[in-house]
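Presented below, as C-alpha cells, is a lone chain in the form predicted alone.
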Amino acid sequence: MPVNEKIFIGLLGYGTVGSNVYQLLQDQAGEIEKATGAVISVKRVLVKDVAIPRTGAPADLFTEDFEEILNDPEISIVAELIGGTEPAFDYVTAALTSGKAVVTANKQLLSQQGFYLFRLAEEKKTQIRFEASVAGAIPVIKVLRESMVAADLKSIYGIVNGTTNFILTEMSRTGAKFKDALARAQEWGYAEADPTSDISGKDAAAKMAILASIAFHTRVELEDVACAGIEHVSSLDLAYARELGLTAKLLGVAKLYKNKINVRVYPALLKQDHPLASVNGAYNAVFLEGTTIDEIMLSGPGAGGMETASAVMSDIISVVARRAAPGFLEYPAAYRELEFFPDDEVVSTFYLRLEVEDEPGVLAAIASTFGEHRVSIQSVLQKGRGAHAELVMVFHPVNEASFNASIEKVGKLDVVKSAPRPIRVEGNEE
C-alpha cells in the first residue's frame, strides 16, 4: 500500500459509539498512519436529522441521505453503528454489493443475517468485520478468526453480557434481591431502562451465535440458540452456592459433541477457583478450550462507548492493512455443515433447591424418585425453615432428559412445596 494513501470512511450513526470512533480517528491519526501507511478520515456521517446540533464534527459532514455515502467512489469503508436489523441490513447489503468494506458492531444483524452477509462479502471480494459485536474491547473475534484457526476448539464459555454479570455480582456480594440489584444497575448506567434483552439472555444468545459460527466454522443463527435468563435466580440460591464453593454467572456455552454442536445461554454455577468465577461487575470474559491450546481466557470491559469504538477502530485498521489479502480470514462464511446436538442429550451437572415438608422420610422419598430416573445425588444440605425445610442438592453428571423427567415427577410430590428450579453447574465434570 502506498505511504500516505488517503482512505475515506462513511459513518452510519453518530451516537455514543459513532462519535467516539470519529474522535479516535482525530486523536490517534498519527499512530494510525504509522500502523497502516494511510491517512484515514471520515468523509460523511449518516444521521436521521442534520438539524440537530452535534459536537465534535463539522456540521457539513452530516447527511440524511445514505445514497451520498453509497455512491461516493472515494468512500471505501462503511462503518455501520446504528444498530437493529432495519435499515441496517439494507445499508450493509448495499455497501457490500457496491464493493465497499463494512465494519459493524451490530450483534442482532449478524446473529440473524450474518451468513448471507459473509457470503455476499466473499462474492464481492470485499471485507466485513465485526469485532465490536461481541464483548466490547476484548478482541475475541480476531483471536477466533486468526489465532485459533488450528486450535481444534471444543468449547466456548462466555460471560458476554455486562448487565447480568453486574446484577449477579451485586446479588452475591450484598445479598440483594434481583429487583434491587437490577435497579442499582440501571442507576449506575449498566442496564437500560428496558433491560429485557439482557436479563432474558437474548442479548447473550445473539453474541454466542456469532462466536459459535466463527469458532466452529459453521452456520449458527440466533434462532438456533436456546436461552434462559436470570429472572428466577434468587439471593438465597446464591447464598447456598457460596456454602458449596460456587458462584453464579449467566453463561453462553457452545460445545462440540461428536461432530455436532450445542449452543445455549443459561444461568450456571461455577467453582470459585474457575477462571470465569472471578470475572465480576460489568466485565466480560470468554474462556476457550481446545485440543492444541488447552485453555485460554480473554477478559475485559464488555461495554461502553469508548471501548466499543476501540474495537470498531481495530476493524477499520485491519481492513486498511489487509485489503489485498484473500481467504477465510477475510470471508468468514461457514465452510462446515455441522448438525446441532440436542439439548436433552447433553450431560450436565445440576444444583437444585427444594422447599419441602420438615418430616421424616422426605429425603428418602425424593432420593427414590431421582433414583427411578438413574439420577444420582452428589451432595445434600438440609436447612430448617419452621414447618418447612429446604433441601439443597448437587447431582452427579446426568443426561438432561433424565434429569428433567425426574424433577417433573419430584415437583408433583405432596411433600414438595415449591416448583423445582435447577441451575446448571459448569466445570464440575467427573
Ligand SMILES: NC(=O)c1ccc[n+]([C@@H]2O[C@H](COP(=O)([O-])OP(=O)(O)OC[C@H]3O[C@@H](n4cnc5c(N)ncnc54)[C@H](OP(=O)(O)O)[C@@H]3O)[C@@H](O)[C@H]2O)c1
The other form holds:
Amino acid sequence: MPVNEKIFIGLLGYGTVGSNVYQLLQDQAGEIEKATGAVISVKRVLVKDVAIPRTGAPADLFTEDFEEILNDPEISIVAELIGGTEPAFDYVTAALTSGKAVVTANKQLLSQQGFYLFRLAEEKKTQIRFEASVAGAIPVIKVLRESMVAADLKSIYGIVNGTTNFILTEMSRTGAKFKDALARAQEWGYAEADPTSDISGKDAAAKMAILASIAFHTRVELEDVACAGIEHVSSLDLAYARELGLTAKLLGVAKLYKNKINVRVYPALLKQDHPLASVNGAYNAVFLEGTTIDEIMLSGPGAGGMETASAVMSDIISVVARRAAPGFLEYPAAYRELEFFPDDEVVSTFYLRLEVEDEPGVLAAIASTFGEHRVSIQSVLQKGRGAHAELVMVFHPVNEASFNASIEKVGKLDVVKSAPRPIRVEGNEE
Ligand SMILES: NC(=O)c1ccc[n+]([C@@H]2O[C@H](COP(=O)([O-])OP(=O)(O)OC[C@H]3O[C@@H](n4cnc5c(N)ncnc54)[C@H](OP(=O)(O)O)[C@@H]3O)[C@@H](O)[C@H]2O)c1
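Just the form predicted alone so far, so send over the form predicted together with this ligand.
Complete assembly follows, chain above in first position.
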C-alpha cells in the first residue's frame, strides 16, 4: 500500500456511536496512520435531519441524501450506524452491490439478513464487518474469525446483554425484586425506557444468532434462537441459589451436538467458581470451549458510545489492512447450513423451587412423580413452614423432554401450590 494513501468513509448516522467514531478518527489519526499507512477520514455523514445543530463535525459534512455517499467514487467504506432493519438493509445492500466495504454495529440487521449480506459481499468481492454488533468493545468476532480457525469449537456461552446482567447483579447483591432492580437500571441509564427487547432475551438472541453463525460457519437467524427472559426470576430464587453456591445470569448458549447446532437464550444458574459467574453489572463476556483451546473467556464493556465506536474503528482498520493482503482470512463468514438440534433432546441440569403444602408425604409424592419420568433429584432443601413451605431442588442431568413432562405432572399434584418455574444450571456436568 502506498504510504499516506487517503481512505474516505461515508458515515451513516451521527448518534451515540456515529459521533464517537468521528471523534476517534480525529483523536487517533496519528496512531491509525502509523498502523495502516493510510489517512482515514469521513467525507460525508448521513442523518435524518441536517437542520439539527450538531457538535464535533463541520455542518457541511452532513447530508440527508444517501445517494451522495453511494455515488461518490472516493468513498470506499460505508459505516452503517443508524440501526434497525429499514432503511439500513437497503443502504448496506446498495453499498455492497456497488463494491464498497461495509462496517456495521447493527445486530437486528445481521441477525435477520446476515446470511444474505455475507453472500452478497462475497459475490461482489468486498467486505462486511460487524465487530460492534455483539458485545460492544470486546473483539469477539475478530477472535472467532481469525484466532479460532483451528480451535474446533464445541460451545459458546455468552453474557451478551448488559441491561439484564445489571438487573440480575442488583437483585443478587441487594435482594431487590425484579421490578425495583429494573427501575434502578433505568434511573442509572443501564436500561432503556422500553426495555422489552433486553428483558425478554430477544436482544441477546440476536447477538447469539450472529455469534453462532460465525463460530460454526452456519446460517443461524434470530427466528432460530428460542429465548426466555428474566422477568420471572425472583429474588427468592437468587437467594436460594446463593445458598447452593450458584449465581444467576441471562445466558446465550450455542452448542454443537452430533454436528447439529442448538442456540438458545435463558436465565441460568452457574456455580460461583465458573468464570462467567464473576461477570457483574453491565459487563459482557463470551466463554468459548473447543477441543484445541480448552476454555477461553473474553470480557469487557458490552455497550457505550465510545466503547462501541472502538469496535467500529477496529473493523475500519481491518478493512484498510486487508487491501494490502486481499483475500487473507476473508473466507465466507457462514458457508454452510447445519441442521438444528432439537431443544427437547438437549441434556440439562435444572434448579426448581416448588411451593408446597406443609404436610407429611409431600416430598415422597413429588419424588415418585419425578421417578416415573426417570428424573433424578441431586439435592433438596426444605424451606419455610405452614403456608410458605417450599422445596428447593437441583436435579441430575436429564433429557429436557423428560424433565418438561415430569414438571407438568408435578405441577398438577394437589400438594403443589403454584406453577413450577425451573431454571437451568450450567457448568454442572457430572
Ligand atoms: N449505543 C450503544 O451503546 C450501542 C452499542 C452496541 C451497538 N449499537 C448499535 O449501533 C447502532 C447505532 O446506535 P446509536 O446508539 O448510535 O443510535 P442513535 O444514537 O439513535 O443514532 C442514530 C443515528 O442515525 C441517524 N438515522 C436514524 N435513522 C435514519 C435514517 N432513516 N436516515 C438517515 N439517518 C438516520 C440519526 O439521525 P438524526 O441525528 O437526524 O436523528 C442518528 O444520527 C445501532 O445499530 C445500535 O444497535 C449501539
